[in-house]
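Just one chain follows, in the form predicted alone, and it is written as structure tokens.
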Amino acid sequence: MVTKTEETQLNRLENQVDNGGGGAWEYLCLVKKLKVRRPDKVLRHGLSILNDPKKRSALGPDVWTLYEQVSIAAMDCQCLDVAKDCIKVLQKQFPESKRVGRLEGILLEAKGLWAEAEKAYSSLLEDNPLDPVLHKRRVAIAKAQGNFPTAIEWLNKYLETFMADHDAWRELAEIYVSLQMYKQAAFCYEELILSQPTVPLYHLAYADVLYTLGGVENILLAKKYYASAIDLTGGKNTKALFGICLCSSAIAQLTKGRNKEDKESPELQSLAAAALEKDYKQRAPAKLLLLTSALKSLKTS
């Protein structure tokens, strides 16, 4: 996660380099350190160094890292000839490198040669079966072809070994949601909440899945997770506030005709509605009337 300070520093340096003020190498290092994607900028400023023998030699051994960075940026920008040239230089310098082998596989992906790319990754995995990047590249190939069952299979296999990979659990959950496999998605979000209980995004996503599954028990649980998302964001999660209102309305409809003891108090919905109205007054006053109308339409009794 990039902080505000880091983003400001990056934008300042980018503006400086774009206007000819120097600092291209520092900018490229910062982009790599923060793991942000600025492929067009990396390609332009990276090539300005690589195409200048004096600047290139001044980098020393760091020049190989720059070749790798530029090759990836070139593939992002579909400048495949530039990527191919950079990879050739790396192949010559590191003929047996598995890292360069990964770049060759990514280049095949960029060309749409899925079978060849998968074959290349499978070959590399034989030598290094615990390389997480290679496993993820295979998942990416399956997704790019719309082959979601295979993507699910490989992600599950990957998670058997790398159980603490939060990004992989989230990726798997999102694939399940896209296929309307909500029970499986719920399991993934449960794993994420267990390992990272203070991340509001996971509570919110889990609540969405539970609400979609429906039924009194699921919606009651969804309401609790919307409430925890609100708590974790200091009451500033608009989606979660709407979720509370929707859950309260759905529970009221599903428990209609039951004893009063079985019904929930409308207090939480009233608090959520008041928070939404306050938020809209400050940020979108023109839509306040629309919000009030929508909240009134949610029956709680």
Given for the second form:
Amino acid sequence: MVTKTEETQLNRLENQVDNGGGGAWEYLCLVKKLKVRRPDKVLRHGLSILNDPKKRSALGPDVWTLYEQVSIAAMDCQCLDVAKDCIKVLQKQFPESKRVGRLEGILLEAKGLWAEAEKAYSSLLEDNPLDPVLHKRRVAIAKAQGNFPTAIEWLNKYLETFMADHDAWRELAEIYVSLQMYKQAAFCYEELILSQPTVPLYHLAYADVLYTLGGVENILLAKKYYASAIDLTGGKNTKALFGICLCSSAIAQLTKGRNKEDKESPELQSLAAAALEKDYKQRAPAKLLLLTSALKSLKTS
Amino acid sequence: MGELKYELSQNAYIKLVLHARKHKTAAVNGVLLGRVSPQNDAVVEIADSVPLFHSHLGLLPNLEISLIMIEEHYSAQGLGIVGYFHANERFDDLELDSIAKNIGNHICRYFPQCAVLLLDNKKLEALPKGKDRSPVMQLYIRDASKNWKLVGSDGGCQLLTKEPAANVVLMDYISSEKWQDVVDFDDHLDDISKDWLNPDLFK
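The form predicted in complex with the partner chain, contrasted with the form predicted alone above:
The complete assembly is shown below, putting the previous chain first.
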């Protein structure tokens, strides 16, 4: 999960390195820190350092983590020979290492040798039963084979022990959403909001799930979470603003004919609509007419 | 359902495949815009497409907003939503999942001849090696009992690109990494200055 500022910084650095302006090592460290997936760039720029003996020795002991980072990027790009070479270097430097053993497991995965990869991880887990990466690799194997029930089962088991792993909760939520198991996805986002209440992304995702579940109760609650997402983002989140308009429209539809006192006050919707129109006027004027007509259709539906 | 021919314009076709190529590690989807041919009502002309999302395909709010705006824009050109495109997350997954079917069902309410297209990665991968002119997508149509059925080469319905050399152009764009420039609705909602109409993509 990356903020807009972080993404801009990363892209700027990436452009610089791509165009020969140097800074490859800084770029690789930033990619690692932000945990983003840019395998083709990591592979290209990582190899440019590793294949140059001077640049290699300038890194000192950091060179080994670079070999690890490049081997994983190579596997992501299906350049298995490069990956194998990097792993060989690491094996020579760190014989009997569990961390290198993990890389060997991932290489088996990259080759599609699921059973062998499973075996490798299981045996590593015997000596390291609390290694989170090994557990998550097993979930990845299940997911890669399209075996969602197993992936869900193992991910849930993993989270019983490692309940503070936010990435795992997000992964589980996304699997549930892809299977249209919205109640279960909602539970995951509830856990995330409980442990990290100031991350707007979770409020937004939770609201989206609640809206999708439908029904007046859920949509009323979704509206509250869109509102808190707006609060946490200083009113700048387009999806949350649209969310408010959608909720108001849906609630009006569902409560047609009910007692007027139960109806929601329209201020929040008007404020959201006004904020959207102001933003579109400034940054996407060509789409302003479309927006206005869309908002109108939501109000009258 | 009669013997319908679905004619996919080159730009609509390439846009969808490039979108899928941009987000290699995710499932993506899009909508098809078009109309029944005024000259021949056994032909559905798919004139354009809009790439929709590359995350949380199963959630409604963004989908609803996108469909409202897309329909509004294209109705001025006499075009409506005539189909749906889906690309699965995994390379060899050729199953039409429930999300795709649900969205297809929704579109059928307004356009009963709705086509659902599923990206065939193996076909896409094989393109440079052969001279296949057919689109690298599977066509699904809803039958009388409202089930989505894959249309085989012996089936009555057909999917083809309007321009026969579409695959050549597609391969060209893929090798020049044109897919980096594709903007989908997700991108627009993250930054509204990005245009989901992709007006300059093929210039």
